[in-house]
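Okay, so here's just one chain, in structure tokens, the form predicted alone.
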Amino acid sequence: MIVSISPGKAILLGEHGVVYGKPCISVAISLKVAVNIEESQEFYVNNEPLNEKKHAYMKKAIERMWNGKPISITIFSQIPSASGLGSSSAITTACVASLLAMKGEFSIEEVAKKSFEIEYEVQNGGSPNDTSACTYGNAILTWGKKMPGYLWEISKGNRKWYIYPVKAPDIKFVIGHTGTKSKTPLLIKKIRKFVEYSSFGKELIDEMEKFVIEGKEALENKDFVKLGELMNKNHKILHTLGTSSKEIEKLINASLKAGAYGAKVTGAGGGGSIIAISDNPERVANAIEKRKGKAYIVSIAKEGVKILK
């Protein structure tokens, strides 16, 4: 029996641009997933027969990585599904980590690379940002630009990404879950068309780049007011790209009225969650709950995926 634990993730700045090699900052969050794998008579997930439609990520992981006896996978998750908080990435990362550990091949870099391959195939696109954030923990910068100090590089087709560590301080964020599902594959496809066939779409993606670079410096320098301003600017671009919704806007407005320095959609959008930064997270969380959102006050998870034997 192998048990693995992976944190979820939240994107602070740069979602969607990262698909095109632009920079993106993410933090691992204290909402987590645990995956237990043990040998079995048949392939099961949560006591149900393995189903390609319902258990797409686990099915793909088993096809690509496992040629041993049947296994039973049990998942325990604190992360709402399709919430923009890395539920699928955390589950995939934890599952991959366990399978590698069972074969005696576990390494952080290998988990990140194989998890991205699986998620990319299932979603038919994307970037290695989410799976790398869940794998490494803490905070990361994902970028197509090569500089010294990267943790690992990942390629897909003619695109390369480099994963860099970010020195994040101890800080709490407020997550507001709308209760509606994020539409990751649909939005990636929709925005790809916008960016590829519109010069305006390209300009919006390019504009986000400077917010991410400035945001990394603000985060590392504990300048949360500046970080909040950049989050607000980033959200305006994401709204223009079509990632927002009336539920998202309602929770963002509630957060800002409650004194948040900044609030934005996090993840693919179209539903899912927002992330807000404030020196009074309880007040912001209460404001979100009053607007019928589900609030989580989260800290940055210092550890990424890990194995418990």
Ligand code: PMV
Contents of the next structure:
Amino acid sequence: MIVSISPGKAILLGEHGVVYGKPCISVAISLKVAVNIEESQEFYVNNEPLNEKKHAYMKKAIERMWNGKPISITIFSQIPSASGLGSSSAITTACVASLLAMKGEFSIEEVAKKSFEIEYEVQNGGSPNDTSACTYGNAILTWGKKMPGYLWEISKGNRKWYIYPVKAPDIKFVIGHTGTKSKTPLLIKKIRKFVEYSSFGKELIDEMEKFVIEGKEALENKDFVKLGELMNKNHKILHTLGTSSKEIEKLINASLKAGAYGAKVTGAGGGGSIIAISDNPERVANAIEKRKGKAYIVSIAKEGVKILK
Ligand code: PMV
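Here we have the form predicted alone; I need the corresponding form predicted together with the ligand.
Below: every chain and molecule of the assembly, starting with the one above.
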């Protein structure tokens, strides 16, 4: 039996732009998944026969990476599914880590690369940001620009992304889950249409870049007021691109009214979650719960995917 743990992730700045090689900052969060794999008579996930629709990521991982005896995969997750918090990325990275370890081929870079391939195929698009954030832990910058100090590079077609470590302080964020699902592939497709068919869409994506670069500096310098301002600006663009919803706006407004420095949709949007930064996370969490959101006060997970010995 082998058990792997992976953190979920939250995007601080730059989602959607990262699909087009623009910069994006993410943190691994203290909500985690554990995946347990053991030999079995048949292929099972959570005691059910492996099913293409229900267990798409597991099915793809097995297809691509496993030709040994049947295995039974059991998942325990603290991360709500389709919430923009990296539930599928965390499950995929944990599963990939275990399969690699079982074959004696485990390395962090290989986990990030294989997990991205699987997620890309299942979602029919996207960037390696989420899977790399869950794999590495802490905080990362994903960018199409090559500079010294990157952890690994990942390419797809003619696009290349470089993953950089970010020095993140000990800080808590407030997540507000709307309770509605965020359908990442649909949102990626919607934004792609906007960007490809209108110069305005492309300009919006371009405009996010400077917020992300300034945001990295603000995070590293612990300038949370500035980071909050940049999150607000980033949200305005994401809203214009069409990734917000009534529920998201309600939780953002509640967070800002409760004194958050900034709040924005996190992840693909259309549902899912918001992320807020504040010097009083409990007050913001209470405000979110009063508006019927589910609040989580999360810290940055220092470790990424890990095999338990
Ligand atoms: O909502 P999530 O956790 O699937 O995050 C998606 C982030 C996007 O930038 C919208 C897509 C991607 O693959 O980078």
